[in-house]
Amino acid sequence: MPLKFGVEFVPTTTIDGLVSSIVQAENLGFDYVWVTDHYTNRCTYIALTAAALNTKSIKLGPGVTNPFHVHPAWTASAIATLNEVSNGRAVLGLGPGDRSTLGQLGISLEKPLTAVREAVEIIRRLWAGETVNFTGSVFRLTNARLSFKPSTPIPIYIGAQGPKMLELAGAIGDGVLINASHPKDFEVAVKFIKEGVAKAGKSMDKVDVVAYAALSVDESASKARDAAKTVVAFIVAGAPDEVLERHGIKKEEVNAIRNALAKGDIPGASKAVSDASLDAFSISGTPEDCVTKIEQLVKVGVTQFVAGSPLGPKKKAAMEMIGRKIITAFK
């Protein structure tokens, strides 16, 4: 099966100009859209009800939306209606949330599998036309029950990164996305996806293996990684000690670049930033360069690419190289 192409959004422009873009990567060969879910920006439903009404053929979703700030009983009924309005185009990213924009809204990130596992199965139920009743460890419902159904199955994509958060996605998600861009981690994180599959009794088959990935394309090279390196600067700095040990990145770089942050110094910050952490938190280069590596991921098991910011450096341009040059060579 040909590697699905998908797209990220953040919608911190105009409706206008973001639904202009999911047209762009519609005509270009995506299959997929994901626009993330904050409350700083743009409301994500409104983004992407705004797109369905503007497309044809591309599958939509929130990537990721967490079950903390919304509740899952809302979130089911969201989707469901997105699903309707796109006929039949909506897909469900669902992940445990940011804790430091949770913490701004005084949510705490309280058992994060369970919310999740939770989350799911209520979000399913609730699709299926049943009056759930339901009595866990994060929610409680009583009677709750939507008074229409979806008319096609709504895949769930869990965002994951942790070892059991991956487990888990492999045993009761559609599919599972990871917030990476190098082989060495997909590696790791299959193993947790099949060990998740196998408990289920499922098959690898049926579970699709997202990169969501930083990604940077230029016809200069030096460009396109000169343009990765401030979103790279902030993946080095919240990156866990055992990836950043897996990379060899240095202590001294990180410490550079978590400085800089802390004092508000992103230029500083994306300076500090070395070719071998670009290597590692990103896909950067020229389309050929872009080819080469993203064929590294699907020989570990990723089945759809996700190209995340910073795109390159002149969006626009990018999506048409991404679209005219990567998504061709794998179709």
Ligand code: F42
The other form holds:
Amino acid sequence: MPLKFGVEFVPTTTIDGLVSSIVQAENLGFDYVWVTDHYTNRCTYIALTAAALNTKSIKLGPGVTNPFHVHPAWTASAIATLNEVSNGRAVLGLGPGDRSTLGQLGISLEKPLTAVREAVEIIRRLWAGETVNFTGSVFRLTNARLSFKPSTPIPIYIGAQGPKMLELAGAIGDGVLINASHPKDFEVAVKFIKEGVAKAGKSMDKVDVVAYAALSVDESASKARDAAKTVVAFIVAGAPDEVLERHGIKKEEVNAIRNALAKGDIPGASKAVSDASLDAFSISGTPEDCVTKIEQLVKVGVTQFVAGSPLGPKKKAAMEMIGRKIITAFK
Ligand code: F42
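Having gone through the form predicted alone, I am curious about the other one (the form predicted together with the ligand); can you provide its structure?
Below is the entire complex, every chain and molecule, led by the chain shown above.
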């Protein structure tokens, strides 16, 4: 099975601009588009609907929504509607949610693992046409039912980084979206996914292992790597110690980046990013460099590669390069 390709879009531009990027992605041979979900940006579902109406073959879905700001029954209805509008192309990406943006709304991520597990069960039962009575630790539904049913099965992908969430994703997900770029991180993630798969009595070929990676591509390797520094600075600042140690990132660098970001000094934080951090937390370089690094991910079990921000110093040109020089290398 050839590697599948997806692209992540953050809806910070107008819906028109976003749709034209998604149409470009479809024309370039991407298989999936994942639209991120944070209340701060344009509404994911309006973006996805507009994209569905303007495309024919690309699969599309939120990457990822969460059960804390959107009730699972509402998500079930929204994604089933997207599936109808797109003639069976909807996919659902669901994760526990981003602690900082949810925190701004007074929502704390209580029992994130349980919330995701219960949400997936509720959504699948509603899609199956059941009248759902459910008493969980997070959700409670009484005689809940959709008035329509998806006409094709909709895969559920779980956004996961932590060991338990990865294991849960292996057990109950059709796929798992992992925010990482380096083979070492996928080796660790795949181990947990396999534990979940084994406990559920499934086989690994039933789970799409997705690298949701920070990609930056340009004909000039140095321009590509420079363009990745800001994204990498934020990743380093938020990375757990265990992950930083796994990649040998020095404490001084981490402190310099965190101090600069705390002062709002993004150029200062980017300047502090080392080559080691760029290699650990992004795939950045010429198209050929990127192909080599993506091949290493395939070797450790990745089955879909999602090109995530920043894509490159020039986004449109970077998309062309991914389509014509990277995707083609794997087909
Ligand atoms: N978040 C968003 O809000 N919007 C996005 O668009 C988005 C995109 C995205 C794409 C890919 C991806 O991998 C993640 C993405 N995220 C996005 C982030 C995502 O929502 C999560 O914040 C992120 O994946 C981190 O989740 P995590 O897998 O590390 O899970 C956290 C919550 C965690 O703590 N996990 C623990 C673990 O080991 O996996 C489990 C904790 C646990 O066991 N909790 C118990 C329970 O029941 O939930 C309760 C424990 C207790 O004592 O309370």
